[in-house]
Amino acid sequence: MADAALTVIGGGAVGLAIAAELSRRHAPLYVLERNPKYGQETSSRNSEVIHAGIYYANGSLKARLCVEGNRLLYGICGRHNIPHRRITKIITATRPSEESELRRLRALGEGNGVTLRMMTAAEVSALEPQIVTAGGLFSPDTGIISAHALMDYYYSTAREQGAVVQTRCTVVAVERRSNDYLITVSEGGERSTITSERVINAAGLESDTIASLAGIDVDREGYRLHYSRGCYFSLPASLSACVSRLVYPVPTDETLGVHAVVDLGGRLKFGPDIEYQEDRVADYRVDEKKRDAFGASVRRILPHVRDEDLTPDICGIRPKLQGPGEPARDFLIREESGRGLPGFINLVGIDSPGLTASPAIAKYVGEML
């Protein structure tokens, strides 16, 4: 008999959240994080942004999931008072020319069921009176969380329907037998291994390894990952208040565009920026020198910030499929018994909007097994 029914490599949100789901049908569970402690990576560094569901595909995973999740979170966030506000969001055009990209966004995302109004430059100004528009796509669902009180919720969870969350272990080798899979891991130098019926890869940064490692070809499948950079800098409290919610550009091909997010605190910051990192270094230092370019583009929908007005903040990495210049790949989620691998998920590529896509997830995956 395996020591675990099901293992969840990656203690992410997404991870955890498919623990929070899952424990209490298939026990027991673990859940192998490779550190300290659980979320520390894109988990924890990215917008906190609940998202609505207009950007992508219709009939994606990311549109269907996403605005799923956008329900479930709400109702995860009243039932067990995590800290979270329906702030609301506004995509202004900043120039007329920009009108048409709005409707087009307005039109992508009803088709994935969000509900949206466009507004005029008099409508958005009457809101935010300090940003460029002429004209504004308004979305009422948006809001913003905490990640970590959310993962804290999780975590509870899991581990209260009998999860072992374990931190500090790194998975280094998967073998799939007869009935079940060889796990072997790394903590503190030592290798240990546990055998378990199904496994579930959440691994974010280091899924497409994960795969790997379970004999599939990442190159072949189009599972390797490319890591892209995301830096926010930061207003001082004394012009934080200078908008009331989430302000964002028309999105250009690679990006939302560095928009305005306010936090739960009430602080104002501005990412994130896009930068591809072909070495796969897990560096989070924000550069000063991105100053004068992040001026740049905050001016775009706030004129009066200066670029002496901002101070470097967090930085993230997002695990994306397409590297750069390449049209915008959907998550991959897959049970892999095609390529022999019974009981073996793969999530790979679980970008943006992978926070507030998570309950769903959870319950996609708990489908497929």
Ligand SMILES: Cc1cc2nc3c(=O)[nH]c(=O)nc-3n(C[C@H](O)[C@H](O)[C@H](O)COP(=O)(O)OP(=O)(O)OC[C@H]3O[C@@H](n4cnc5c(N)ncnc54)[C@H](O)[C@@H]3O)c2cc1C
Contents of the next structure:
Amino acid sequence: MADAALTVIGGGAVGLAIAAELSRRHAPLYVLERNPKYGQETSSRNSEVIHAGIYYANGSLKARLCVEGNRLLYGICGRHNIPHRRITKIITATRPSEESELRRLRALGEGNGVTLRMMTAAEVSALEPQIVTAGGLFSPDTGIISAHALMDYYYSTAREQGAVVQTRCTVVAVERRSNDYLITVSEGGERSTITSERVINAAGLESDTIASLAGIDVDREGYRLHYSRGCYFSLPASLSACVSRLVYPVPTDETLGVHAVVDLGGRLKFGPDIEYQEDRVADYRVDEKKRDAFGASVRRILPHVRDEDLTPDICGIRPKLQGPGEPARDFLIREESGRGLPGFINLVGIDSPGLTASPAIAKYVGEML
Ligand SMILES: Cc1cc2nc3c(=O)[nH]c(=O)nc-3n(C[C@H](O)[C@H](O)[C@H](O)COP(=O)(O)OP(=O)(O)OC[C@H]3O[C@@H](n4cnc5c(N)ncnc54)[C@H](O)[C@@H]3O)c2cc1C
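Moving on from the form predicted alone, kindly provide the form predicted in complex with this ligand as a structure.
Time for the whole complex; same chain goes first.
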């Protein structure tokens, strides 16, 4: 008999949500995480926005799992006292020529089942007097959440249901055997193995590496990840009250645009920008030299913000399936029996809105097993 019924590789929001959802049904369940604590990578380096599901292609996994995740998250937060606020959001057209883009977004979002309302410039200004606007799109169901508190909840639920979360434990090999998987891990330089009937690859920025260790040709199958850095700059507390909800510009092809993110403590930061990395080094430094470019992006929305008001803040790295200039790709969530890997599920390219979608992704994976 295998050591584990199910092993989840990666203790980020997605891996932990899966462990919380499945540990009752699939025992013993192991989560293997390379860092000293869970949730130290992308899941704690993001905007902490509960997205409504506006931007994603109708029928895509991103759209379906974001809309369902939004509903599930508000329920989880309410029942388990996870800090959050349904703070709402405005996408503002900064000039009249962008209004057609707002209408396109409204049609896209409503096609995903999202509640949205067009606003005149006067209506936007009544809510947010300091922002530049020629009209807006209002999302009542967009919110903010403490990502750490959400992961603490997933973690304790999984633990209470018997899951073992093994930290400082890096997966270095995965081998399919006749009835199970042999997983080799490195802990403090020491190698050991664990056998598991089924495996879920939720390894975030290394999910393509894990797929490759399991024998998948990631270049041929389109699983190869590109690292795309997203940095933030923050405003001092004295200026943080200049908006009271999330304010976004109209998105570009590649990002949602540098937006105003209010956190649960009332702090205001702007970001993320987008910068593809040539290499795969996880470099989270925020270069002061970006300040001028950030200042210019922020002033599209809030003209009174000066470059010198902005302080470098956090950086996160998006695990993107598309390279620079390529069309957006959907989440890749696949059971790999067809590739000779029964009971092996890959989750690759779980970029935004992966935090929002995490409880819905967990249910979706549960149905696949
Ligand atoms: C700048 C930015 C802003 C974002 N904003 C939002 C937002 O506002 N709302 C939203 O919904 N989403 C947002 N996202 C997306 C969201 O953060 C991610 O989709 C989500 O955190 C992905 O979670 P994960 O568990 O898949 O990945 P991760 O959090 O990266 O977890 C994967 C884990 O796997 C571990 N791991 C990797 N390799 C191994 C190995 N070999 N062995 C063992 N463990 C391993 C890692 O240490 C890591 O802890 C944003 C992302 C970025 C970068």
